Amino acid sequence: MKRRYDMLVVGGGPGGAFAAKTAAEKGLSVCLVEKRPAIGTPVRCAEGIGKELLTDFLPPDPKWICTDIESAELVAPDGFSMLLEPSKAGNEIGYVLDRKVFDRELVWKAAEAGAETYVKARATAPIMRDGAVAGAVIEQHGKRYEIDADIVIAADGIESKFARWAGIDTTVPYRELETCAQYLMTGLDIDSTRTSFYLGNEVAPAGYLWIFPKGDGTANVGIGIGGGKSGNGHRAKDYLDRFIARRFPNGKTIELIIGGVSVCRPLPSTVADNMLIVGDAARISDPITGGGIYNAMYTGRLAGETAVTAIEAGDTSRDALMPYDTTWRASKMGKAIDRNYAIKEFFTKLNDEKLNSIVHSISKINLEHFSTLMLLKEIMKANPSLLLELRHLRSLL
C-alpha cells in the first residue's frame, strides 16, 4: 500500500468497484480497500435485478447468473395472485445474480484495468487538512496506513461511516430504514422463473416479503419491514417464520442473513471538497423495491468520470465535484428514485382491504408498455375511489 494515490476507493460493492475501474482505466493511480476479509460476502441483498439496467454496463455471464427470469407474480393480502407475463413486465423482469460471484468480478475488473486492491482493509478516519477531506487512515493486519488522495470515493454502504466521519449527515430516519431478513433456502416447490412479491400489513407492514429463485428448488425467501413496525415478537425475522412455516414447511435453510435498506430521500448533497458518495451510502436506492445494484453502479462509474475530469483540470473542490451530484439527480434513475419516493409514502400507509382493491385493479388492466409510471396512471383510472388519497401523486404524472 502505497503512501499516495489519486483515487482512494472506501469499499468494495459495485458502486466503489465501478468508482475504481472508471478511473484506473483513464490512468489515475487508484487505491480500493474492502473492511471485510472477502469481495461479495457476506450478501446483503435479494440479488434481483433488470436486463436491461445490468446491460447498460456489462454482458450478462452464465457464471454470476443464478436464474433468468421470465415472469413476476404481486400477490395481494387476500391472497389474489397478479402474473405479470413478459410483454408486461418490462425492466421488472431480470436476472437472479450470484452476488459472492458478481461482486468479485466487478472489483477483478478494476483490478484489470490497474487500481490496486486489498481486503480486510478497514478505513478508520478520514484524514482531513483545512476542514477537506485529504485520505483517510487504513488499518489492516495489525498496521495502520495514512493514505493522502485527490479524491476519496466513499462507497461503504448502508453503514455510511466514512461520509459521517468526513462531516456529511448521512442519518437515516428509523421510519424510513427498512429491516431485512432474508434465508437461502432449498427443498422449495416454486417457480425456478418467476419471482413472487407478497403485500400485506400481516405479512410485511411497511415493506414486502420476497421469494427470489436461484436454481432448483433453491431460493432467496427474504423480507422487509418499515422501521417503524419491528419490535419484540414482530422484527422482520418473526414475519418471515410465520410465512416459511405456512409456505414452504419442508423447506431447507442454507444460509441467514439480517440487515437494513434505507428508503429515504438521498443526502441532500453527494459532493465535499475531494470527495464523492456513492449508491447506498449516499441513499441513492429505490424507495421502493430498496434495489440498489444498478444505482450503485451508475453513480460509481459517474464518480469515477468526474473524478477523472477534475483532477486533470486541478480543482478537486465541492464545486468542481458538483457536476457529479446535478448530473445523477437529472438522471432517469434520479428522477425514477424522487417518483417513486412519493409511491412508496403513499402505498406504505394504505391497509389491506385497499391493497386488495388495487392489486386486484391492475389485473385487469392491458398494460403494453408496463413500468411504475403507467401502472400508477392506470391504477388512478381503475379506482376512483381511492381517487381523493392519490391526487399528490397526480404532479408526478
The other form holds:
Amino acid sequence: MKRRYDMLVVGGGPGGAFAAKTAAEKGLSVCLVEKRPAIGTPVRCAEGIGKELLTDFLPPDPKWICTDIESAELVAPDGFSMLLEPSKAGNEIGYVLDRKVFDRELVWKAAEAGAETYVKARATAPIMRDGAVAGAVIEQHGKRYEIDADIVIAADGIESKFARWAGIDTTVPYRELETCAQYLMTGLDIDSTRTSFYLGNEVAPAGYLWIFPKGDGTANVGIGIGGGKSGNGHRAKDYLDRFIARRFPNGKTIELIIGGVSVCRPLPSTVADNMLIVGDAARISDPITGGGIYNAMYTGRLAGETAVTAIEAGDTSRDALMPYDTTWRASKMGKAIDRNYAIKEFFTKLNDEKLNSIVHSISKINLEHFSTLMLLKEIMKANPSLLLELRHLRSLL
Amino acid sequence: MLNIRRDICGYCGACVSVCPEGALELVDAYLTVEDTCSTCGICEKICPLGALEVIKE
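Taking the form predicted on its own as the starting point, write out the structure of the form predicted together with the partner chain.
Zooming out: every chain and molecule, the one shown earlier first.
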C-alpha cells in the first residue's frame, strides 16, 4: 500500500469496482480496499437484474449468469397469480446472477485497469484536514496505514460508516429498511425461466417474497419485510420459514443469506469536499424492487468519471463534484427512484383486499418491454380508481 | 446494554444502517457496539434473525 493515491475506494462491491475501474482506465492511481477476506462473499442479494440494465455495463457472460428469465408471476394474497410475459421473442425479463462470480469479475476488471486492490483491509476512520476528507486510515492484518487521497469514494454498502464518520447522517429510518432473509435452496420443482413475487400482509408485510430460479431446481427463495413490521416472533426469517414449510417442504437449504435494503429517499447530498458516495451507501436502491446492482454500477461509474474530471481540473471541492449528484438525480435511474418512492409509499399501505383486486384486474399482461414502470402503467389502466387515489403521482407516470 | 448474540448474528449489517447513534459497526464477520448506544431498541426490532437484545439494567 502506498502512502498516497489519486483516488481511494472504500468497498469492493459493484459500485466500488466500477468507480475504481473507470478512474484507473483514465490513468488515475487508484486503491480499492475491501474489508472482507473475499470479494463477492457473503452474498447479500437476491441476484436478479433487468437484462437491458446489465448490458449497459458489460456483455453478459455465462460465467456469472445462472438463468435467463422469460416471465414473472405476481401472486396476490389470496393465491391468484398474474403472469407477466414480454411479447417479443428474445426479450427476456432479466437474469439471475451468481454474485460471488460477478463481483469478483468486476474487481478483476478494476485490477486489470490498474487499480491496486486489498482485501481484509478496512477503513477505520477518515483522515480529515480543514474539515474535509483527505484520505482514510486503513487497517489490514494488524497494521495501520494512513492513506492520503484527493478523492475518497464511499462504496461501503448498506452498513456504510465512512460518510457518517465524515459528518454526513446516513441513518436509514427503520420503517424504510427492508429486513431480508433468503435461502439458496435446491431440489425444488419450479420453472427455471420464471421469477415469482408473492404479495400480502400475511406473506410479506410492507415487502414481498421472491423465488428467483438459478437453474437445476435451485433458487433464491427470499423475503423482505418492512422494518416497522419486524419484531420478536415475526421477523423476516419467521415469515420465510412459514412460506417454505408450506410451499417447499422437501426443498434443501444450502445457504442462508440475510441483509437489509434501504427503501428510503437517497441521501440529500451524495457529495462532499473530496468525497463521493455511491450505491447502497448513498441509499440509492430502488424503493419498489429493492434492486441495487444497476444503481451501484451506474453511480460507481459516474463517480469515477467525475473524479477524473475534478482531479484533472485540480479542484475536488464539493462544488466541483456536484455534477455527480445532479447527473444521477436527473438520470432515468434518479427519476425512477423518485417515482418508485412515491408509489412505494402508497402500495405498502394497501390491505390484502385491495392488493387482491389489483392483481385480479389483470390476469395476463403482454409487454413489449418489461419494466417496473410498464407494469405500473398497466395496473393503473386496469384500475381507474387507483388513478384517482394516485392523482398526485400522475405527473410521474 | 445491548447484547449481541454472536451465535445468531449473521453479520449482515442491516442494524448498522438504522442505528441513530452510529454506535454499531460491522467489522468483517462480527458486530461491535460502542458506548454511545442509547438502547433505543431499533436494531433489536429490525434484525432479520433476532440476534440483538436490549437488556434493561
